[in-house]
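Shown next as structure tokens: one chain only, the form predicted on its own.
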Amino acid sequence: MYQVLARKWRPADFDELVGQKHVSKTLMNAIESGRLAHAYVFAGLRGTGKTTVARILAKCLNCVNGPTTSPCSECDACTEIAASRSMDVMEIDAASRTKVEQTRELLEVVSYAPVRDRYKILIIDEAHMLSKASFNALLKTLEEPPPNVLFILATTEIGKLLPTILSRCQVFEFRRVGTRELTEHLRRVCTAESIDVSDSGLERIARAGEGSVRDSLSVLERVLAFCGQNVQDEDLLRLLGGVRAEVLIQWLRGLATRDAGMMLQVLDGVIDEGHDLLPFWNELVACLRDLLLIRAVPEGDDLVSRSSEEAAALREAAEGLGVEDLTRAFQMLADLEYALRSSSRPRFVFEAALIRLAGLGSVKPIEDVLQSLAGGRAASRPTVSAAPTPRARRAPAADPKPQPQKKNPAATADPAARLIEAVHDKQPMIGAILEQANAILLDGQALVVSFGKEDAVVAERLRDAETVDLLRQAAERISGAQVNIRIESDGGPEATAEQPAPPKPAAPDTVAPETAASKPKTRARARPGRDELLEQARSEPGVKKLLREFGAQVVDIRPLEVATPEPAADVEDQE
């Protein structure tokens, strides 16, 4: 009598188990060391080997050569367990025995010693189907079972088991089997069964199995019923309802070029071939997912559920798409699932989504845009002119002997670079503005920062009272003397941003600095009007590039508050 592949290729021992090495190794070590628990919970996806492992464990414990990690599969105990007719190994379907009375009957049977084998083993499949009363009836027996009794609860929904049940059992999580591991297992089966199928076809069958070994073998069984021993890729696609790689490549090219017509033609062709929209949507989402993984982890081939040739073709088709573009497309398609399932016109919904995808512009990281804006001036340091360091003033002291002169730190290091670094630590934005200056002059008593005509608006930012105070403090720490500050911009009247610090009391032997009263006075520069400020902003190269990159426009501009003296007073020009 013919036996289906899922039953014929069921593992007979732990070495044949597919994709659950953590379970097999733990149980084998427990058998060898004699550390067997009295109750286990096997939880995981359907078809990953929960009931199979329960039978293998039963054979290991009751084999004539046992307890052993390699049962003979030939003795009476092994053959009866494999055929589900052993008197000491009972398999119960919890879905058909949910009542508490039936559970009590089982517990009464379990209380008797094994008929022939070493252990009496109770395997409860789909244990989550038991009623709450049945679980409560199991509690005491699970905690203190009779000698030589072992409980194994298999379930696909561990969340439905009571915490009191789980606390009395050792829990094993059966993992979803990877596509590559499933493909290798299917290749071994096809080789043994003399089935001719391509590697790409086996990968498609493994993906259709969705991590389940039994489901993958069932899909292979259906393919063999349709194609026979010689499986062609075209027949496989026709049977499984999949989409050819060429279709996905054409769709990606339409997405990369923002060609709505090409993407709609691909959709129309898929519908004409008789494919359902939901499987096609699933293929597109999986395709974008693989591309995102390829971009994020170029060396992570194991993460991608495709052959290397197909992945390379998809990568080439999506060459013009960045990670941000792929992320947006993936998110839009992922949000489409509910509409496709619930809409009476899923094609219309799909077409509208593709048109929206085509209408989205390409995305650039803001860091790249800012870096390109800083391209010229921010990358290069401003030119520095260092004046000779004047003789330091002597500090007042009680000792009549002359004090030694202090060395100016600016004489042994780049004063402008030190100034920019000091300001950048306090105010990164002000430090970035200083980096755009054409020249910075710092001698013992003066700091002059010069900007070009196109940077007049930027220079205005440094004339703020708090900014001037920050510059003065940093400059005086570097030069070791009182510093006057001047901000210059070409193409306009020179403006002094300095607000002199309160005069320090001079000692008898201290040379007093030249007072500002001896200098000629200049009137405060008139504040530019709104139209003039708008024109200056629009002509600034960085703003122009931002407007061009983002399609924006300047709608309003507010002048920075420049610190000035009283309205009727004159601003003293200090140099």
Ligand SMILES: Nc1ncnc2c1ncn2[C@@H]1O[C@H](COP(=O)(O)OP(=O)(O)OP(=O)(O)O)[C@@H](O)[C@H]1O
The other form holds:
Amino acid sequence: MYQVLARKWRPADFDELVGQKHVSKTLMNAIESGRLAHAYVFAGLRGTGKTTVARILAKCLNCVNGPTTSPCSECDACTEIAASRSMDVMEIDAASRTKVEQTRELLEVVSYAPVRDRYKILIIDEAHMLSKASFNALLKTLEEPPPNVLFILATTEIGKLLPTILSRCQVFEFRRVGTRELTEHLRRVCTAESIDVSDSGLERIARAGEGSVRDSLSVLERVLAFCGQNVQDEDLLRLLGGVRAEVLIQWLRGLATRDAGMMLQVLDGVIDEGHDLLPFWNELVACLRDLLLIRAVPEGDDLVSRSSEEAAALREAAEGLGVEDLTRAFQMLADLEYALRSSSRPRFVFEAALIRLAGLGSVKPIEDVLQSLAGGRAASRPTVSAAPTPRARRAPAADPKPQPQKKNPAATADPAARLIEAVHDKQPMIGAILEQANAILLDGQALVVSFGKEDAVVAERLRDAETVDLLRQAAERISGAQVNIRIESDGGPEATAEQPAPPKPAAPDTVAPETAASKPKTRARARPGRDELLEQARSEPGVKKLLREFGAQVVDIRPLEVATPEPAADVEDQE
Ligand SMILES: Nc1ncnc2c1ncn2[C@@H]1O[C@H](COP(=O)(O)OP(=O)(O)OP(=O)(O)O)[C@@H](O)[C@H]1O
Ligand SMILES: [Mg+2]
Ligand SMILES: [Zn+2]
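Could you drop in the structure for the form predicted together with the ligand? We only have the form predicted on its own so far.
Below is the entire complex, every chain and molecule, led by the chain shown above.
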């Protein structure tokens, strides 16, 4: 009869148990010294050995050779326990027996002397599911436990067990099993079952188990159903939704060189191959996490579950990235989860994030910056970056492959949504940027796209003449009239989605259709006093240096003698 791997490979004794050394050691000591508790709680993640250890302990106590730490697994007691049909070892599933009468009955049975063996053992699985009344009945018994009775409560949710119960039990926390140990275990199983699979393949399976031995065996089972005994890496990747190491390496190179185009191409390729976005996102986050560990701590290599070749290749690809860079990239990607899960266009969200990642300048130690300021040796590359160079511009303006469009723009009522769709059709990258806006207001005569201050770099990308044209064409097609374009990135109160600012034609940011191509400098003439002052301040060598070294912005300018300054004139995106 075919037996699933997880059942077939249930450890018969403590020696075969993977991980959980703290549990097996303490229990073995207790057995040897005859100092067993009356009740144990086995708590922890599913599939980490709670039921298994409960049975091993029962065998240890009731084996004909017992009490022993190495039961024979052959005597009646041992075989009956393994098959869960022992008269003296009762396993109940609390989930299906929550009624207090049933619990009372059981507790009564427990109070009789063992039928044949040394101990009467009651294993209560999913103990947190017991009703309150059942708990109380159990509590009474635990207060005055009958001799030679042992209770084992197994639960995945220890928080739901009453403190009064817990205080009468010895509690063991079953831990997640590390990927390395899992991989070794899977290797033993595969060797015994004549399954042919690569080391990195096994690691991938182990990782998919997320610390649960049962889950990793179930994944292996699924893989076998798909591939047979001969498991190819390619098949495995397809099945588990993973990407090849080369893909991660290519992506890391893009990140290290701030090449948005390269990262976007990798994403495009992954989607083309039919991968889902979330698993890919997951891989990127895991990859950055691993790199961080490798970089940040000396024993990092031991903490990551990658083959040493793979780890070395990743490290090499991420050569130019420091711990701070990796931390920031990790943070930005990790923060993406909600948006990816909830957006109707997760791809755009992903793309925009990659563009932003490319826009992050690399972090330079502050000492270096100060030194270069003091020594007058002007640093030529962007440094500590609040508003870094928009590297995203290096990205190809349009996706090489046109994207299949899922929705008919006309079918979407919201003009902003229609605009995004229309723009994404023409230039996916610009569409992705629009997706990041705080608010998009499109009425008869104006299109206002507002970004937060932190998105100034991204906003800047929309201000070039070609893009403004693209936006205008799309907006005019939707509104059926001439439209002025305004890109805001001051993150001010009027830039929020609830209260979009009405378009002010005279505002410095407005790009009127006929001056679309004009640069901020020419526009500055519209408000000579303040703007000229600001311009002067910015060309002042000391200020210039600060702007460059810290990626700072000139926000306001005030005459020294004036006590009550005029309201601030926000000036954005100075680099
Ligand atoms: N520590 C372990 N060492 C070896 N195999 C294990 C271990 N933990 C679980 N397994 C494998 O997983 C299967 C299920 O384990 P077990 O029933 O002990 O898990 P559990 O912790 O009781 O899970 P649940 O919370 O779902 O009841 C076992 O038959 C065995 O194949
Ligand atoms: Mg169990
Ligand atoms: Zn035995």
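Heads up, when I say rigid core I mean the largest set of C-alphas that superpose within 1.5 Å between the two forms. Positions refer to the first chain, counted from 1. Small disclaimer: the values here were computed from a predicted structure and weren't measured.
- With the core held fixed, residue 85 shows a CA shift below 2 Å between these two forms.
- In this overlay on the rigid core, residue 286 has a C-alpha that sits less than 2 Å away from its partner position between these two forms.
- Annotation for residue 179: C-alpha shift under 2 angstroms between these two forms, rigid core superposed.
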